[in-house]
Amino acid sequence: MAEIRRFSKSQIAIHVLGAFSILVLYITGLPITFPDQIGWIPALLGGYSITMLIHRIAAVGFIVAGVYLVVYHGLYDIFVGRSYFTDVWIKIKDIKDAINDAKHILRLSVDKPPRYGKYSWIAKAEFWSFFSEAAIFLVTGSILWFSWQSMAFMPPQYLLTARYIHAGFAVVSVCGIAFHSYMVHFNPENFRIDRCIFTGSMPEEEVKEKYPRWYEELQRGDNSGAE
């Protein structure tokens, strides 16, 4: 069966770095918010000082992944042509697809489900929600990381506010990652697991079934830059 390239090697590498960094950030950061429930994790790692060192190293990895994504694909869009960012911009059709999907699930419409392009409205919504959360983590995390420097130009209570925002969005992020993991890897449609993000390719028949508009673009030779 023919395979179609969906992700480039750079996209796979960035996904691995980002996913691993996020996992480590959860493991080392959430015990600070829930010490009574999972305070044993810092004890297992050698104490809170070591745990926070690991947390900051993981934060650097997460920042590197985000900066690479923005700079590389942004420059690719500007100077070369269509890239990943081109495909994940939210368009009017995505809003219509979301409405039609809701109608279809609630059986309020007899129309066929939306015909997705390379990325569905769900994938785009996930991307931009993660992107927005990352910006909030970057701002609040920087304030907490450089707390002494931050207090030079802001009241001390702002640090406490930053901590609560940072922790609150971490919990929200866990819910988002759980939803993403289910939709991509644990959904019965993808049983046992969707290996595309690890291999970079997917079967042609699966592309034709799940992403018919993208398949038609490929047939016309209108493929997006995978780099």
The other form holds:
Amino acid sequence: MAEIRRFSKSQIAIHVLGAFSILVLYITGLPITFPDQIGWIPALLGGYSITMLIHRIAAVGFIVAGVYLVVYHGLYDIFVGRSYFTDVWIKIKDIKDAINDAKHILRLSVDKPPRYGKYSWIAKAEFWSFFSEAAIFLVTGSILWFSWQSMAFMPPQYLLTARYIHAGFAVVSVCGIAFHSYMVHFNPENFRIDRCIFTGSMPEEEVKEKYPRWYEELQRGDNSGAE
Amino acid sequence: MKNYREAIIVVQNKIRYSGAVVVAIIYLSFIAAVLKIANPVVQVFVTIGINIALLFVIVNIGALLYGIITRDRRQAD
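Alright, leaving the form predicted alone aside, put up the form predicted in complex with the partner chain.
What follows is the entire complex, opening with the chain shown before.
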């Protein structure tokens, strides 16, 4: 069976580093917010100071993945051609697709479900929600990490606000990851695991079925967003 | 062969629905935790839910490592 390239090596690397980092950040960060429920994790790791050290090392990995994504794909978009950012940019069609999908699921429309391009509106919504959450984590996390330096130019109560925002968005982000994992791993079509993000390629038949508009683009020779 | 495929689909659908239940428990427990509901039964539910969320995260790390290690074995799977 023929395989079609969906993700480049840089995209695979960013996903692996970013995903591993954020999962470690959850394990080491959530016990700070919920000490009564999962306080056994810092105890297992050898105390809160070691847990926070691991949290900060994982944060560096997450920042590296984020900076690499923005710089590499941003520069590629500007100087070479269409990149990942061009493909995940939200268009009017995505909003229409979301409405049509909802109508289709709720049986309000007899039309067929929308025909997706390379990235569906769900994938784009997931990407931009993670991207915006990452920006919030970066700002609030930096304030908390460099708290003494931060207090030189902001009142101390801002640190407490930053802590609440950081923890609140961490909970939202865990819920987002749960949704992402459910869609990827618990989906009967992909169960046990969707290997596409690791191999970078997808069987042609699957592309034809799941992403018909992208398949048509490929047939026309428009292999956009290869990088 | 057809019966085997049908059995697989039945199991997969069960996994799909149990997966949805797990995600729902995680969501509800976080909502209850954020709202700081004092009811002891709810607190037990929150503790179970947050621990499941953490287990879910650990399973995801396992899935990530499994995907990396076996990335050349798509056909074998």
